[in-house]
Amino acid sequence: MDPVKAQQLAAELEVEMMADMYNRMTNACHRKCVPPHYKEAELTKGEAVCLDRCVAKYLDLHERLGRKLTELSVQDEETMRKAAVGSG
């Protein structure tokens, strides 16, 4: 594949994934924190401190796998390639 090809088609499929991520996020967040019956238009403090922490914990846990994928990920690709100079 075409290294510029295959940058656009990563850089989409991270897009895709963010926007994933933004949807999962906000609707665990909302249903986690906000009642289903509104009373006020606008939030309570306990209903923007619970949104609060609660996207602060979703983006940190985003963040921590993302590091652990990336560390699998480069184990990965050293054990294939001792295992490709070894057979070599």
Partner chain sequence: MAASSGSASAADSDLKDLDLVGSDMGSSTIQYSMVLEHLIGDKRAAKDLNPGVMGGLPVPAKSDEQKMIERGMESCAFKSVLACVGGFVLGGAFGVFTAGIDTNVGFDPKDPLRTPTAREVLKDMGQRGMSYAKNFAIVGAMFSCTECIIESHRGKSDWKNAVYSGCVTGGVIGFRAGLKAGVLGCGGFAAFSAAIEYYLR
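In this text, rigid core is short for the largest set of C-alphas that superpose within 1.5 Å between two forms. The model shown is predicted, which means the values in this text are computed figures rather than measured ones. Positions refer to the first chain, counted from 1. What changes on going to the form predicted in complex with its partner chain:
- When the rigid core is held fixed, the Cα atom of Met17 travels less than 2 angstroms between these two forms.
The structure above corresponds to the form predicted on its own; please give the structure of the form predicted in complex with its partner chain next.
The text that comes after this line covers the one chain and nothing more.
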């Protein structure tokens, strides 16, 4: 595949991917860090610390899984190419 085309496709998908990731991250971290006892409007120190940690972990996870997926995808494509060459 053409690298320019790959980049264009990635640019199109990126906005959607970012928005989806942001939504999921917000939901997950809110569920984990902010218990539903709304006694005051400000975030307490414990909740703020928990949210910082949650976001850092989520982004780290996102990056690692992305790299792993890219690796697996490369291996998969190699296998497919060999199979196609073998059969063709």
